[in-house]
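Read the single chain below, which is given as structure tokens and is the form predicted on its own.
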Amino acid sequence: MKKVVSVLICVVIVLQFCSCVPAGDTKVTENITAMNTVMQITVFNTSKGTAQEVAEKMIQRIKEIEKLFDANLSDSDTSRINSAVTELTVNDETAELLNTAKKASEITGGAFDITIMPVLKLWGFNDGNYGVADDDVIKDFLEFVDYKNISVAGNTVTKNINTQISLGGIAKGYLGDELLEIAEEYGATALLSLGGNIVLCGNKSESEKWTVGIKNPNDTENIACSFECDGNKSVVTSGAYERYFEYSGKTYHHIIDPKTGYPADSDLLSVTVIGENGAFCDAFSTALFVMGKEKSVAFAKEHNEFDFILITENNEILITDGVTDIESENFTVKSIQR
């Protein structure tokens, strides 16, 4: 029986799972909700230590994180770069990430931009309080999306005075990058579901990969594909069927276009970034669903270093080389030639 892991909207479920403990190993399951997610921990066993010290171990770097990164907390990095200032001292951490966030706005062309949060609030994607602005606002507050109008040098944040960022992008996967840091320390099997990414720590055994269900995003209900995956990678999907609201008939996902403050209107149904790297992984899914699917394929051939599966509104499901094993019933499965 194989592991089998589905992502889906906030939550990631794990299928068929339980009995795939191998006997005599310990299995510690934490919940928690933070950074506006339910997260899930699950350590199946150790090399070192037990699996609830493991567990709790990454339960307390989530809080930590969290107090740095979470928009919601007034005390917040997230929430200070967003006041009205030009200048400020940040935390090691946030720093970090800022500069993995500024470089995945470069590599994507903007598509992945952090400094969307003007927008985002007029769509009430924030705080859920959610609302159709008028053009000519949403033009205005373009003006303040831009990922050059904020520098880091040191701890140092230099931004324009109207800058906001969101970290909703890319701060989970930053996460699940600390998270297999410990689980790696512990020698531990493990599996992170951290809302739209997993962590998959380890394998079940040396000759057994994971088994990774994508969800239909036609059909959430059931699984588009499955494929096999090596251990110690992140695995990232972003849809529009994730969070939406529907107003006057129509229905408004919350994937923004950095260039036109809208929706992205995009021919792909969902992305999943598969990698070592979980920041990053985070950054490409939304950057390419922005994409679309010709300039998507183009960046895939162009990024060895990560695995991508394209969900297209024909019925398609594009995979790189690096996708094994994968198996589908109601959509065509095709290569990205690199």
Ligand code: ADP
Second form
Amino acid sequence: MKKVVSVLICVVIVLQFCSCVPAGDTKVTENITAMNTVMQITVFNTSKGTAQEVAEKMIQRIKEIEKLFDANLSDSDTSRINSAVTELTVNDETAELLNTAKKASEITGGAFDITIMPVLKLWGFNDGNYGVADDDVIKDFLEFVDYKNISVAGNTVTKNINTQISLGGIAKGYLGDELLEIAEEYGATALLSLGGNIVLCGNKSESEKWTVGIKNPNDTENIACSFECDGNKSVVTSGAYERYFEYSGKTYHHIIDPKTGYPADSDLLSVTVIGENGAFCDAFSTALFVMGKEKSVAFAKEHNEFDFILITENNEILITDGVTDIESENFTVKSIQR
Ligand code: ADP
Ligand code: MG
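Requested next: the structure of the form predicted in complex with the ligand (the form predicted on its own having been shown above).
So here's everything in the complex, that chain up top.
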């Protein structure tokens, strides 16, 4: 692979919370709004084909996946699942993602649950029509939330009539995995920013790792820390500051605790999960935010195949062993031993 010259430019604000960019001789940048967020694809070089070709293929893939999962498109698989049916046939990719989502629910003891949709709608996080419902109504709608109420066999989905899903906590992670495959096909080095999810395709250079910055949850124009990361990984962050509304002086954010139906009352400000499987990174980042610090530390100890960066409300950053060369000005960095 061509050596990518290491010019470190932090584009934290443009890319939402993350990252640093090497300068390559063939650099193509494309922006696209999809899945309710702004995405940026930067391809630096490729050994098979042109950077433009890689970027275009990725854009096409983003559109395909959006079409399949967009809950606002009446003929998407998500909308078809969310209609009042108990059995339907879905696309292969949808079946695969549902299986991954269910696995993530099992691994996280239900902290991640795509069937959160009925409650999410009550709060207005599906369409921006925000509001605070009565406690009784939230409890009633919570009855419909349980990932065990949806099952997948081949391409057939069976569900309760009231079961509805939101793939907002996992679809971008899955998309990242698909785009990384395209980069690998072309032997391309690329940096993808998918609305809070970063995908590092290929190695920045033979000798150098990528440098990634994590947004400061208390001051989202700046970073809380930066660290070094190997290529071919996803870096996914979830935090209450990404989407919220205010009502009667209180703030309500978009990560819902499936046990209560309310925005998770977390002692974590953000959770970053780093790993080779972006769909799991995405689901776990949402779930660990729901779980809070103590359970997240226990989870991190049990899951060696991922790395974790937990930013706590006490100005600490807790990291696992794969997070190297971390630098932070405003937070105390501590290690999670495993
Ligand atoms: P972002 O969308 O900002 O990247 P997350 O990956 O944390 O953030 O996902 C939050 C989204 O996931 C919400 O907007 C909603 O669609 C959905 N969601 C909220 N709470 C849960 C939950 N407990 N389990 C699964 N999905 C959730
Ligand atoms: Mg997520």
